[in-house]
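Given next, in structure tokens, is a single chain: the form predicted alone.
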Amino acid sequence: MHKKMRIALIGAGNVAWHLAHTAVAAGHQVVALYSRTVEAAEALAKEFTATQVIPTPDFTSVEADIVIIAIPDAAVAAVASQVKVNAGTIVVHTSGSLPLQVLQSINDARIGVFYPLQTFTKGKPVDFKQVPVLLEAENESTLTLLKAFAQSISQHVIEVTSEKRKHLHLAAVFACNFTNHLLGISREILLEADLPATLLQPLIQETIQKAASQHPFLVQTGPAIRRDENVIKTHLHLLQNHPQYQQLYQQLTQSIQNQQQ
């Protein structure tokens, strides 16, 4: 049994929202919210029991083990120059691209990273046990602790360092974000076509479990790879009325076919 531990965030959105409930649903307490935005951080702490709101990030009276910035990285280094804890508190970040010193400026703390590999939207169950969670620490005390935790809630922790991070948040860019982006592209084409999107739904899950199984170079398949170019034409002229996104598929196509040189 793992031991029980006391969870302060700073931060309400997606991550925040997804970390409180996951540390209480593994037995941890939630004792603390901050948030720039107070309604954000009244609505999340009224889940929970005895979970209070303070209106800084002054965690001095509050009994916290671990405190968790939860933020868009952009705010990170602004908010921990504001942060305040007991001595010997842990305070962690979640970003995937931030070093692990944009916390030293946090008098008295522990620092380390506590990076959820994942893409969270606020009420949309996640079974974080799959969840892969990248940790790193000043020291081997804090990471030991920050393990307790993580495993507590997590089958997949790992010890990365910034420098590692940062590649792996960069894949992680080209896997989610720009995959997402183009996913949104391919609704709205079907949109202005008047056809249902519920159509590409088996392509797409074909799509990411063969990426998952294979390298996805190996499997490319479509009118790049195949240089049709009466296709690509054929498909830039039906973008005509978008230029932004002819330039992306021709830019994609190039990218396909240099990589099969």
Contents of the next structure:
There are 2 protein chains.
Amino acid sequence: MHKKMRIALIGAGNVAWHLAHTAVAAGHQVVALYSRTVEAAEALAKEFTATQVIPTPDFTSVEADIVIIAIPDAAVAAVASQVKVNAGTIVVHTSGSLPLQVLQSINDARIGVFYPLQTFTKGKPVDFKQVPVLLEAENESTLTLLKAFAQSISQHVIEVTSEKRKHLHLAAVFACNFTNHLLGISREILLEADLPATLLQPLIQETIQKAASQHPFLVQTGPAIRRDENVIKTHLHLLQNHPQYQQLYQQLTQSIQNQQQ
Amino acid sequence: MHKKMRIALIGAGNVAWHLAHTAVAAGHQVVALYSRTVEAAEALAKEFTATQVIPTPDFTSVEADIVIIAIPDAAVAAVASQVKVNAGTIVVHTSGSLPLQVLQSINDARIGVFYPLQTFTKGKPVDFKQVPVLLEAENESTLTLLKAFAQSISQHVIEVTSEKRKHLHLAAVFACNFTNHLLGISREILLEADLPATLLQPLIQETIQKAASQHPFLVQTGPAIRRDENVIKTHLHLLQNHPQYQQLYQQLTQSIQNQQQ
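Given the form predicted alone above, produce the structure of the same protein in the form predicted in complex with another copy of the chain.
Entire complex below, previous chain first.
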């Protein structure tokens, strides 16, 4: 069995919510919670028996093994500068885009990164066992402890440097954030034509599965790769009231055709 | 039970392959097959006992109820001009982007559209029952027959006009073709950083599921919507050796930010 850890959390948003529930379900304790918005911290703490809400990110009076900072990337540096811990406490952030060093101002802490590579929605359960967790730590002993905690909640724990994590985050922006935007444009087109949004779901699912089993460039289909100028012209005409979608259509078509060369 | 139909096929590619197998599995007969590439036609015909390969698209000596044209969009008009059928035979194409009228040159035919909204890979089984089939026909009696055939192989049969089908096809280009391209770029980034391509799969799956359950614009995440200029700058820098990906990154970021306004 894994070692039971005492976890403290900074943040009460989606990531914090899921981490707290997952950690407690795995037998760990969430001993303390700090959030800029006290109401959110209290609402989350109420879901557990052992969780104390603290008014500042000062964990020196709390017996915590790991402090997890689970707040928006842009706020991490500022909060880190206020964090106080007892010597030897591990402090990690959960960001895909921030380096380990953003935590180096925290005195006496052993710092690391605990990046769960998933998108979380508060209240919607996620099978954390299936979520890849990317770890980084300033030294081996910290990494060992972090790994023990990570492996107690996920089956996919790997060590990734800050440099590689940046590339991974960039890849995720293309595969997820940008893809979601295209799905949104697609949805708009269906809505305007009074067509059910569900109609495309089987095709989208099959596209994603195919792209997972082979390099997507090798299974590219559609008018761009076929260089079907008639269809492309028709589509641009259909988008005439959406100059921005029209522009994206042209640029993505161009990019697909350049890739082929 | 549904009426057993005698199907003839033009084409021996992915769509023809799947339609032939699905039709025969549902108890219909594939009585004749024509393809520009005779070898492909013979290879496909060999898989069935009752299928005759014919050297031209002249179906007058064949007892077919429905002739299905399943070839690339760009070739349909030219082949249609050569098709010969007995009076009353239904002739359909399977294209998302072509109007019904592309078949009007076929003498004596009752014309229609039979558009299976899925991407097919030869040899890879697809559960056709789950594939939406979009129908159109020049009159009610033709539509009734087409519908009977379509419903014998799919549970999702709907009537969609040529005009609406164009919009649907455009929506599919955004949701599938363009999405696949972004997944390809993401894969390239992972490969270059020596990261496993499987790492992003859970996140991609969750993104697609979330986008299916709500309008994707409402669940947009990432640095663009957060207007996180530091992360955006870092990403553009990481893409410095890929000016084309860099350009797409900027345009998609811009489009997400404009959408939000």
